[in-house]
Each structure stands twice: as structure tokens, then as C-alpha cells.
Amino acid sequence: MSVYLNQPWEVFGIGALWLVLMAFFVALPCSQLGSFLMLRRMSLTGDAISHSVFPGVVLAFLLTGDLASPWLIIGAGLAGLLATVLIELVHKWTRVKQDAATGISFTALFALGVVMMETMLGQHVDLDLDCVLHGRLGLLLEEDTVTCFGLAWPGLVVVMAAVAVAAQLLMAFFFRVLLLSSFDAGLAASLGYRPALVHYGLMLTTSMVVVAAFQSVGAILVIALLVLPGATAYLCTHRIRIMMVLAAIHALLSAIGGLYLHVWLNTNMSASVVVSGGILLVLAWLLGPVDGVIWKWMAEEPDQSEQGLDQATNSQPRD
């Protein structure tokens, strides 16, 4: 057993720590933002943003010519904001429902990004479509390193750590208004807050986190990191603060489990992290103390027995 547990560390050495940290720093802000998206019944909007930021990335790369430029994150954030505005416009000014408006917006913007990449950037650029779609978390150890606290950290880990910390600080600072506007936008407005501004701020932050995660998990797998932690935590508790903590724990366990699956099965690291998160969701669905199937069954079983006993007693002939 210990052979299997030690295998990732024997294969990668200190690199195993960098892989876990990178996966965690990607999953952590996604888990917190995704929890609020789920509470707002907007999980599909996260899906839309993850695809629709593509034109912004391409346009920023066209202007800067540097995949590490912070302008890529800014361009993606603006593209994600544009997608959110388009969804609202299509939904409010036409007879199209919101789910259809979401589908229209993100597919149109994603297709626009693909066309822009092939026509404006040409074939002589290092913007790999497979990387954008599926990520390359497993190739992290081949990236340049940055010396920090006496250790040579992979540059991408440092960048993603900064993004994760910034997202956490923003959410901590605006937690009260985010919570209030998620459950009752009218009450939030009556107290002087601006729910629409909060909504677009949440979408902008989500867009920036999504594009920061591009090189690691890609535009498709990041959707799972936005949805799985919040959904898993929601099956275990209905208290929002505990839910946020459980979502963060889900992010950490997914990162660790993903590393082991990556080594044991010799498969894609990004997909392994998502599969690990999916396994945790199934466990919460079965064993979750609030909505777990087994706990519900165990709670209902005595009641049914008592009900059956009562019915049997009532059916006895009376003297």
C-alpha cells in the first residue's frame, strides 16, 4: 500500500508538490466563485464565460504577442463581461429564454474566437488550441522557475497563487453583499447596494480566474472546477460559510487525488483532478449528512417501521 502512496513522490520528487499546489490554486478560486454561481442558479453562466473569453484572449495576444502578458487576463475578463451583457440583452429584449440566450452567447463568442485565431494570428504563433481546451497541467514542471523563499518555484504556480489570493481577498471583502444579493436582490437594493454592479463584478472576477486557469486545465475542464466543489458542499450542508469551507477542502482533495490518478493511471493530470472531484461528489451524494441518499434512507427507515407498526396496531380487531 505504501508503494502506491509514495509513487507520485518517487516519480516527481519536489515536482509532485508543485503539481498539487498548482491544481489547488486553480481549483480554490473556482470553488468559491462557483459556489455563488450555483446559489444564483447561474452554473451555466460559468460554462458560458469559460468559452466566451476566447476572443478576448486572442485579441490580447494579437496586440501583445506574449502568452504570459497580464493583458490576456484583462482581455478575457472584458470578453466574459461582454458575454454576460449579451445574455441579459438577448433574454430581456427578445422572447428567447435565458438558457437559450446563454447557449447562443457562449457558442457564438467561442466560434468567433476560433475564427479570429485562425485568420488573424496565422499558423506561426504558439497558441495551442488543445492547450486552451484541455490544459497542460502535467507539463508544468517544464516551465521556467522563479526563486521565492529560497525555493525555485515554477513561474505558473506563482502567478496562479497570486490570482487565487486576489480572488479570495475580493470575495472576503464583498462576502456580505454577495450573499445578500444572491438570495434577495430587492433587499440588497433597499439597503443601498447595487445588485447589478455586484453581478457584473462577479462575472468579471470569474472571467479573470477562468483565463488564468487556461494553461492548466483548459476552457472545458475549468467548468467542472466551477461546478463540482459547490455542488458537493451543498450536498453536505446548507450553511453558506460551512459550504465555502467544504468547497475549499474539495479543491484540495481533488488536487491530491488528481496527482495520484495521474501517476497510477498514466493519464492527463487536468482530467484526473476533475475525475477525483467527481468521485468526491458521488461520495457526498451517497454519504452527505444533509442530502446523502444513505443517510436519508436510514432516517426514513425507522419512521416507515413505526408507521407500519401503527397501521398493524390500528388494524387489530378491538374488543
The other form holds:
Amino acid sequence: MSVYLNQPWEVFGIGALWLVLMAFFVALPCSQLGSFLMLRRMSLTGDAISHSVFPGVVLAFLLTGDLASPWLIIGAGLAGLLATVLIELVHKWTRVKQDAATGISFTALFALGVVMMETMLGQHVDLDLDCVLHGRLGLLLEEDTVTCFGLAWPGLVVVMAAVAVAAQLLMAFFFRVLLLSSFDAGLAASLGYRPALVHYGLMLTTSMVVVAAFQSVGAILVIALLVLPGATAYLCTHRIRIMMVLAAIHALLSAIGGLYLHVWLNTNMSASVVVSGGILLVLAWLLGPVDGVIWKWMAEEPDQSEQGLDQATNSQPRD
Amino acid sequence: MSLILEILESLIPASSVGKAWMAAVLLGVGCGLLGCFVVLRREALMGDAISHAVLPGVVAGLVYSPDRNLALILACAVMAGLCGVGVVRVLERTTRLKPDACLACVLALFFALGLVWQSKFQSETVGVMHFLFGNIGSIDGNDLKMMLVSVVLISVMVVTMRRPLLVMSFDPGFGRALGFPTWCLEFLFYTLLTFAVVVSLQAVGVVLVSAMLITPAASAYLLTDRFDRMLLLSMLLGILSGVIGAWMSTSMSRMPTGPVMTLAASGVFVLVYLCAPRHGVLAKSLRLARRRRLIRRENTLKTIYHILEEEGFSHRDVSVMMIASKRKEAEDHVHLTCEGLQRQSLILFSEDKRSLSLTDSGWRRAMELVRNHRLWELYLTREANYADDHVHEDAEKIEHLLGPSMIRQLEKDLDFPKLDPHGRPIPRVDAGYPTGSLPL
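Next, report the structure of the form predicted together with the partner chain; the form predicted alone has already been given.
Then the entire complex follows, led off by the chain already shown.
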């Protein structure tokens, strides 16, 4: 058993720690933002955003010519905002519903990004399909390192940690406003907050985090990191604060689980992180303290329902 | 059987350009037809979820069929897609998760499973990304035959079953009450949808399948209110965007077909969004502007009536300045509105344009409006138990909309009243201009 547990250490050495930390720093801000997206019934907007940031990234790359430039993240944020605005424009002004509006906007932006990339950049660029799909979490250990606290940290880990901390601070600072406007936008507006501003702010932050995560896990798996922790935590509790903490724990556990899957099965690391997060979701679905299917089945035994029927007939007024 | 194969064979064009065009047309038909249902069901992103969820199936097909039997791969993909739909439904039924979260979970999870599996068998599954990010130029005769068969199947199914499918899209409970086999219909629909997604994948790729499903159907939805026409239009728009995409990418270099098709479809949508005759944004804002103008004019007429009433109908002239001060508007603004009223010959300006008087038709309209307003106020206080200081706002809106038959009904119900709740007289229908004395 301990052979299996120690396997990552034997394969990667200290690198195992970096891989887990990197996956965690990617998953953590996604989990917190994704929880709010889910509460606002906008999980698929996360999907839409992760695709519509593409033209922003391409444009920023065209202007700067540098894949590591922070302008890429800003361009992505703006493209994400543009997607949000387009969605609103379509579904506020016509009878096309929000889901269709989302589909139209993100596919159009994504297609625009691809066409821009093909016509203006040509084939020689690093924004290749493989990276978009798989991410390059596994290549992390080959990157440059930064020395900090006496350890040689991989550069990407430091950058992602900064993004995670920044997003976390932002969320903590705006927590009450976010919460209020997510559950009752009308009340938030009447108290003098600006729900529309919160909406756009959330979208902007999400697009930036998505792009920061993009390079390590790829566009499609970012959606998983956005939705899985929130959904799992939602099945386990009725309280929002506990839910946020559980989502963060889910992020950590899926990072660790992902590393083990990666080593045991010799598979792609980013997808393994998602799969281990998915296993946690299935566990919460079956055994979750609030919404576990198994508890519901056990509570629904036939003799109990008959008892309920008896009680109902007994409780009728007797004269 | 061999006859059918021969017919199929003869339908497939020989040149690669011809093949791309045919694929584009087939894609437009299949996705356009099913897209209508998807958009009406408010499940537009189900197509997105399915197109990602088929990945494990594609990988399975590639791993277990070394000779790359296309039919087998497609069958595996369809099974995986249907599994995805099933898991979405089960999650929706058994948990508190909202439908969008269920869709996103399944989409991401199935895709990740597929990627994990694919990274395990990398050598066997080289073509998987090609399959998912399709290229219309690489479609060969076999693919086209598959597409042709499935599109014909989809069209026949949709045309024959459109009534029950439509009922199921709008109101499943009603469908059940009518005795439809709901479960079978749902299964049929999602099977067709998965089929359409899977055969389109090779041409446009995983992301842009959703575009071909949603965008033409949404455009058609804005163009018509009849379902049969929507099906037809959506199909035509789908074909149009497909053909534009195929044409641009074959005639220009470095133009990827799928994205160009999507952009063409989005362009069509933008055009429809702006210019659709009834549901377009331009038509809507025009309608809104017209209604605003009408209401402004009618309110000005009413103000003229009020001023005349306050002065006991002792004279017919009202100065523009007075209207402006009463309506709290700039004088120029009132002047503009009044010029509109004069064009409708409801009022007549005096020589110096500083005062005006109502014409006969203007007087009748003003009286009608005031009567509508006051009758409604009375109706609300008497029959709907409103407090009499709460009724003005409501009456202010409805006065422009009440028609003659409604007014007759109101008068009858209120027993031909003479005064409104605030004690002001309700003008009678056929009253001419009161000369000198206050009409009671």
C-alpha cells in the first residue's frame, strides 16, 4: 500500500509538491468563483467565457508578441466582458432565451478567435490545440525556477499563487455584496449596491482567472474546475460559508488525487485532476450529508411511507 | 440493399470541393431542424454538453477498432453522448443542482474521462483530435454517406413526429396527458440530437457544433411565429451559413471552414437581430418610439382639456406656454408635439403660433381620453377596492389602450356615472363643445 502512496515522491521527488501546489492554485480561485457562478445559475456562462476569451488573447498576442505578457490576461478579461455584454444584448432585447444567447455569443467569439489566429498568426505559434485541450501541467517541472524561502519554486507556481491569492482577497472583500446580489439582486439594488456592476466584475474576474488557468489545464478542463467544486460542496451543505470552505477543500483533494491518478495510471495530469474531482462529486452525490441519494433511498422504505399514510388518516379530525 | 448503396454512391460528388459543399448543406439541414427544438426547449447548451460528452465514446471506438471502422466509432460516440444526457437527467432528478450546473458537470467530467483514457492509449488514438476539431476539407466519401443517411433519417423523423415533439418541448405534462409515450419521445429526440452532433463533429468540430445547432434556429425564431416556418427557415439559414463557410474557405487560403461557417451563421443572426420584421431590435425600437410619440401627443391633448375645464370652458384658445407649464416641459418641446397634433388635424394653431384650439375631432379624442381615465379610476375604486389616491398612475397607463367596446362595458357596469372618484365630471360620449357653461 505504502508503495502506491509513495510512488509520486519516487517519480517526481520535490516535483510532486510543485505539481500538487500548481493544480491547487489553479483550482482554488476557480472553485470560489465557480461556486458563485453556480449559485447565480450561470455555470454554463463559465463554459462560455472560457471559450470567448480566445479572441482577446489572440489580439493581445498580436499586439505584444509575447505569450507570457500580462496583456494577454487583460485582453482575455475584456473579451470575457464582451461576451457577457453580447449575451445581455441578445436576451434582453429579443425573445431569444439566455441559454441560446450564451450559445450564440461564445461560439461566435470563439470562431472569431480561431479565424484571427489562422489568418494573422499562421501556424507557427504556440497557441496550439494540444495546449488548449490538455494544458501543460505536466511540463511545469521543465520551466524556470524562482528562489524563494530557500526553495527553488517553479515560476509558474509563483504566478498562479499570486493570481489565486489576489482572486481570494477580492472575493473576501466583496463577499457580502456578491452573496446579496446573487440571491436577491432587487434587495441589493434597494440597499444601494450595484448588482449589474457586481455581475460584470464577477465576469471580468472569472475571465482573467480562466486565462491564467488556461495554460496549465486547458480551456475545456477549466470549466470542470469552475463547476465541480461548487457542485460537490452544494450537495454537502446548506450554508454558504461552509460551502466555500468545502469547495476549497475539494480543490485541494482533487489536486492531490489528480497527482496519484497521474502517477498510478500514467495519464494526463490535468485531466486526472478533473477526474478525481469528478469522483468526489459522485461520492457527494451518493453519500453527501444533505443530498446523498443513498440516504434518500434509505429514508424512502416502503413501510415508512405506509406509516406516513396511516398517520395522515389518523390525524383527520375525529368526532 | 445494394441498390440503396448504389444510389448513395451516385449522390456523392467526386471532387473534394463538391464534397465539402455537400457536407455543409447536410450539416445545415440536420442541425437546423433539430436546433429549433433545442432552442424552444431552452436547452440550447445540451448540444454543447453532448458534443463534449462523446469523447470517451470516440476514444473507445478508436481503441477497440484498430481498423478504424467509422460506423463503430460513431456508434460508440452516440452511446457516450446518450449516457451523458442520461446522467444529466438523473442528476437533475435526484439532487438540488440546477440544470445548468448538471450540464456543465457532465460536459466537463465526460470530456476529462475521455482525455484520461486517450492519454493512456496515445498511439491508438492519434486521430481523436482530428475527429473532435474536424475539418470539412478532409471529409471523404464514407463520411458523407454516413452524414447523408443520418440527415435523411433526422429529416424524416422530425417531419413525421414534429407535433408530438413540439408538444414535448413546450409542455411535457400536457404530452403525458394526451397519452404520448413521453419517455420514448424524449429518448428518440436525444438520440437524434446526439446523432446530428456526432456526424457534424468531423466537419466543424466540437465547439462549433453548438453554433450550427443554436444560431440558425435562434435567427429563425426571431423571424416567424409559426413552428413549421421556423423549421424551414432554420434549415435554410443553416444551409446558407454552411454554403458561405464552405465557399469562403475553399476560395481563400487559411480560412478554417468550421469557424467561418459559424461566423457566417452569427452574421446572419446579427442581421436578423437588427432587421427582423416583428422581433428585430430596429422594428421594436421603432414601435416603442411610435408608441411614446402617441402617448406624448395624447397626454398633451388631455392637458389642453384640463386647462379648458379649469377655466370652465369659457373660451376655446389655450396658450402653448400654459400647456408647457402644466406639463412641466420646455415650450419648444410642446410646440413640436403640437405641430404633430396639427398634422393629424386634432388642433389648430392661431396665426402667431403662440396659442391653439382644439378642432372637432381633437375635442372628441381629448374627451375620450379624459373619460377613459376617469371611468377607469372609478372602476378601480368601486370594483377593485383601490384607495382613490392610488388609482391615477394605473389610469394614466390604460387610458391610451381602452377601446370603445370596453368603455361601453365599463359604463354599463358602473351604471353610467357622472362623476369620477375625485368629484370631477366624466364627459359624455356624444357631448359637443360646451358653450359658456360648465357641463354637468
